[in-house]
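Next up is one chain by itself, shown in structure tokens, the form predicted on its own.
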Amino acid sequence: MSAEQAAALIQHGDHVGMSGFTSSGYPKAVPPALARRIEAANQHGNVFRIGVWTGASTAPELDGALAKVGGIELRLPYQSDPTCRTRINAGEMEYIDIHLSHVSQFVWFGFLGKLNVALVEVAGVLEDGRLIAASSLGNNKTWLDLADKVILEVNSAHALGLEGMHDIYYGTALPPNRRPIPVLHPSTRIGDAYLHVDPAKVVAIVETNIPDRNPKFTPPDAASERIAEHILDFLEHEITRGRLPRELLPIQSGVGNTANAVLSGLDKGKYKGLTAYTEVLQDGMLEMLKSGTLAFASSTALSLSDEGMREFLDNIDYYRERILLRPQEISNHPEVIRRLGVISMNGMIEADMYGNVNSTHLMGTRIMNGIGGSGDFARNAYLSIFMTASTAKNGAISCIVPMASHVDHTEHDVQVVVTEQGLADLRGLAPRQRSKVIIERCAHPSYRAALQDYEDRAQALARSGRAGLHTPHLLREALSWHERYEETGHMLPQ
């Protein structure tokens, strides 16, 4: 049927699980329609709002698409999108930002209410009914398994080279069920090719023809650089005393610029036979993969510029024999990331002097994007390293502050802090050790000073016996940068 009739079957206040992970493998014809119809409604007086859920971001056609009308009553588990963002932080949309791992079982355990309509698109149906799943997973096994009803967008302008290129476990179960998964290498298949649905619950097929919208691939700047030649240098430092293997471990890596200026300077070293058990793949881990610096990648997406994506179709029988994707609940899972050991690279918005990390809220307000997968990562991975270039905005902010407006990621769970000034390895360091080497190799010199100024009297306060000295803050003045920078526009006095 066309899209229009298939927007038709969603009513206003469904949970909607739609597939899509970064701008990958969503649905490209339904949500656009939808809208229109929301839209219609909202101009009769009707409210028409629904829960969007999914794999991770989306585009344009989806998110914004939904959001620009207000049909948006609750979106998990992550978003990029500028509309849905304003009208997250305007109040205008609820919003419940959850690690990547825990979408699926939450939805399995019944923690966020019936899912009435799964709308997943796929790149071919089999005689048999069999889905050839597109280029992400995410959580389309567990839509399709769980929705009362189902919507499939048939997309022909996916390349059908992608059969055989998953692997979808069909083995989770509910507690106290479970088993251990099975992977024991990024290369180990421990499910099935294709998605599978009861045919009974297929309300609509629409078909298509529309590309993934493939993201920009911008070089890497300056700081980015430097941050990629402290991390290769560090893993280096790491392999010479013993504590990893001359070809690494497994690597993880977030998406950006930062990351691609990582994985390029891997592939321009002495590495060789390198694997990935990551959550997207990007164009720098597909380089690394066409010269043979990574022998093998596993993900839950792609995610590749125009040019990457016309590398990956022009050579999908080679890449085919290196990649799987995964359903995010198994790219991310927080057992097999421990037993890999996997090498976790993430950026942030800030950490404070202590390592608490913030990779989600501006000023500890404003929603940026969400957690996404680097909480998975980071908890149980070997190496949890966190990223960002010193300052922001002109240097009107300083992403080192003495204490993050919004944590994320506790000092527990974050080993290294690397900026393009330095890098602080942070493995056994008591947090009074901490605070020295993350301003002393990662802040800015402009506030370099301001931080050790405010690290000094905090300790000065805790030796008069007036606060404690184990990790000394001023608690007046702890979260007065990012006070200060609201009122003036920058962190530092003028």
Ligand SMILES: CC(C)(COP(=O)(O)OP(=O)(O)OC[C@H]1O[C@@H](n2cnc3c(N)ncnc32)[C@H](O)[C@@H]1OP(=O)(O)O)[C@@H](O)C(=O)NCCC(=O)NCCS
Second form
2 protein chains.
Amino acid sequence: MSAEQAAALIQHGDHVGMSGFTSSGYPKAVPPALARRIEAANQHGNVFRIGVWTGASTAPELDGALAKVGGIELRLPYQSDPTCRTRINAGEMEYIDIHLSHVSQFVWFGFLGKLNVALVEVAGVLEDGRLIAASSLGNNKTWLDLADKVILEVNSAHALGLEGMHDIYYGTALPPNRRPIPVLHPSTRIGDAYLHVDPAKVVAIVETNIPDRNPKFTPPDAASERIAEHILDFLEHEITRGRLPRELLPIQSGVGNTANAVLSGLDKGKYKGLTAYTEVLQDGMLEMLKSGTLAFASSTALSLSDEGMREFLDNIDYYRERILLRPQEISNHPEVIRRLGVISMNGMIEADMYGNVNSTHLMGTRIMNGIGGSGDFARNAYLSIFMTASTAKNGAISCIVPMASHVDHTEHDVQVVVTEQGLADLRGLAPRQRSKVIIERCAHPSYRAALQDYEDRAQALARSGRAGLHTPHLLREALSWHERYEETGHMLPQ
Amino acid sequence: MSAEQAAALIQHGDHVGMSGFTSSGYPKAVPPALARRIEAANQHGNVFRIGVWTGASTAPELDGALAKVGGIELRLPYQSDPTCRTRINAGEMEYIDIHLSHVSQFVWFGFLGKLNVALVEVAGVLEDGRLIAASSLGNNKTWLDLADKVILEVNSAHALGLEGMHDIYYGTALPPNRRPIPVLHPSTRIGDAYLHVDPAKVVAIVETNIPDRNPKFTPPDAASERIAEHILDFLEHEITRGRLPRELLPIQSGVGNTANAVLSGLDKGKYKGLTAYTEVLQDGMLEMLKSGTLAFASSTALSLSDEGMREFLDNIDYYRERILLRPQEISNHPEVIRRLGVISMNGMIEADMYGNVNSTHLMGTRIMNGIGGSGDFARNAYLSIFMTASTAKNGAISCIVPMASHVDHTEHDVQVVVTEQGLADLRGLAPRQRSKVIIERCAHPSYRAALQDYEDRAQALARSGRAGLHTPHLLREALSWHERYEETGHMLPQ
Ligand SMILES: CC(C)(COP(=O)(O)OP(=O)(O)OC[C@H]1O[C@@H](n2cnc3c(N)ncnc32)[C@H](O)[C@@H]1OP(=O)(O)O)[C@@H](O)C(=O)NCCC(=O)NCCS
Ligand SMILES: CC(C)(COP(=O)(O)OP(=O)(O)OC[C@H]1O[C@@H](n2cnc3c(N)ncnc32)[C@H](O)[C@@H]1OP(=O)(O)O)[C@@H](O)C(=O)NCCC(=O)NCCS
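What's the form predicted in complex with this ligand like, now that we've got the form predicted on its own?
Zooming out: every chain and molecule, the one shown earlier first.
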């Protein structure tokens, strides 16, 4: 069937569960065709808007195209598309930012309403109807199970060599009938290698041959390299203290530059036989698998550069032994993350002096991307590490602030904060002790005095009896840095 | 051995792991003796301060006595004692507020330093050295396993009928060797009925005969009864919609008045055969067990009024079939809470318009109690409900505010907010939709207009391009209500 014909099966008001996780495995033909249909409807004065549910972020052909024509009524659970972001922050599109591990169960519970259509990219279809999944799994199993209608995009650009690399758990159940998820190691297989779909629900199959739009791999900048060094020193220190085994514990690493820098640092170090239990597998991990630093990686998506993808495809038999792709309800499952004792490393927008972390909002009001899986990992990790450069926008923004303008990870869930300036180990520290190390170790020198001044005056106010000394703050000034940035373009008076 | 002799075995600087969870099962003789010793040391000009680690809150004989003499250097993971609170907020005592499920593993991981002494109350000692645990388990297993020295208080005031009511999991391990926690139902036994201790470590046994200082049971006030009605209506509605089974899912309920009102409402309703998976079992649940509304309850502590305790003891054989007490690492384990699909109901200090919840800090700076188990439950629950009266201090404080002055549960973890005014179901709502229902349904009428005005002006600012419309805020005013309360004693201009 053509993409246009398939797109015609989607109606205004539908909730559509689409495949896609970090620009891999997203449907590539139907969303643009749907965008054209929506545009035509708009031109005839008809409203045509749908709910777009995915695994996580996708690519311009999906989020970008649909957001551009104003076709998205509601987006969940994660996005990182510039057009979506603009629309959301302009109030033209609703966005629900959900822990990635919560999505599938919320749909099963009936909390998000009916799923009308599943639009899922696959790598192939077996004779018996089972599906070879593509380069990401995300929520595909859930969409196929729960949607009224299913549209498949069968993308021959995906190597059929992906076959066998998926592990799709079919034991998920609703409470009170849930059982333990029997993953004991990143490599434990607990499911089926194929996706299942009820053939009676399949209303369209669209054939495509379009590669994933792989992210560019940019070499790490100086700040990322410094952050990586601090983390590597810290891990070594933990090994020396007997708090981590030599082969560490399974690594989770967010997307981006800094994450790749840490991985590449690990790869250059003396590590062997590490494992990863993560949601995205980037070039950094592929290199580690190649060198043997990493023995095994479990993920829900492959997010490789073109070069990484070539390496992967050229040696797919090697990698098939060393990679498992799982549904995100398993890759991000609190039960499994906690059992395995994952070392979690994620980026952030800002942290405050007390270790509360903002992963999602710029200046408290504008969404950036979303919380993604960072909460699933941070709360349940053995070690939860958050990292950022100490400043943004050429130093006009301090990423260490008096009070976070939005909180995604509370003081209870943040154990280590790292910037290029240094690393603050917050374990076992009470709030005022935390603010001391965060200001000293993590703040940029150009903000350190201002932070110290805020802290001193907040403590003085508390000592005068007009506030508490547990978590001292000057309520009037707590968000003044953000306010000043909005008004003057710089967080400090110039 | 006398309490004085035992107290002499504790040294300045020691970390002492004490039993105790909501005024049950705390050591009753040694802490007061230790407080006297500390006072004497102070009078001789000697510093004597220890780290006090417990299950959760305790009683005046422990927290109160030690805090009064300034004997606590560091307290974790939860407290609710007035003297402790004053000391913490005066900067005289450090306090680390930790998710209850994290405590035991952090100690095992070595993140909090060495545990020098375990001071644990038990109900009895068997001939073979195994211990009959008391009315709470908390972290006792961990303290006994990890401390260098063990002091036992054997309290004959605890009914020996408690024997057999505990289920102490001895399968906990460190990653990478952890296995699934095999609890499939609140009644599943996975452990041993007795605590174990290495006899070589036991340096003192002190005999006592002092009942737990049970909390008074006060009949629910009008606001609590209204909150309970809203929750009961909501649960009925969920059953009607097919989103909850008739016998619900296991209930978790925080301590306090409102919690008891909800339970008593459930008890009057048409429910039968419910279950509870919770950390504290209060009078409300005992009554439900008696009436048959509740078929089974799993908890880590019994927190009964004197009257409740009498009922319990008089019918202990009946209750022994229907209650299990577990270590808090199991009662609060994310894995189990998520698997069972708990309905979680907890109190809060305040919620903001967008559904971020503050459970711990008054006016952003003063600690009240701590996060306790609320995060373990809310994040992993099937349904996470937070409740409070809409105002405090005779209306001078709105518990619905523009921005929470401290965040313990983020917008990602809060599904339902309830006050006596009404219930806001936040599932599937984006931030501006959430603020609409929270203001309309939950805010007190005397604050509704001011909240609406804030929201309107925040949206107008965002529409002007000077902020984002995803989560509109006026950074300058976001915390001004709290500031005004601190300055004038009322959140609104009078
Ligand atoms: C927080 C997050 C946005 C950081 O991403 P990153 O790529 O490392 O961040 P960068 O430093 O490149 O910053 C991204 C942008 O935010 C801006 N920024 C960074 N810190 C900022 C701050 N404190 N205030 C305002 N803007 C800031 C940067 O200037 C940059 O802007 P630009 O795109 O206009 O140049 C990203 O990690 C994220 O979305 N995290 C949440 C999801 C998550 O953690 N998932 C984990 C599993 S994958
Ligand atoms: C949040 C919490 C303190 C509410 O407890 P509660 O007994 O229902 O609350 P109350 O309404 O009686 O209020 C307690 C006090 O806080 C004050 N208060 C309530 N809301 C307030 C607010 N928004 N700002 C300032 N003070 C407030 C009350 O006036 C009262 O003060 P008082 O003791 O001086 O009279 C309590 O639920 C808690 O500690 N929660 C965190 C731990 C938890 O959730 N555990 C769950 C598993 S048990």
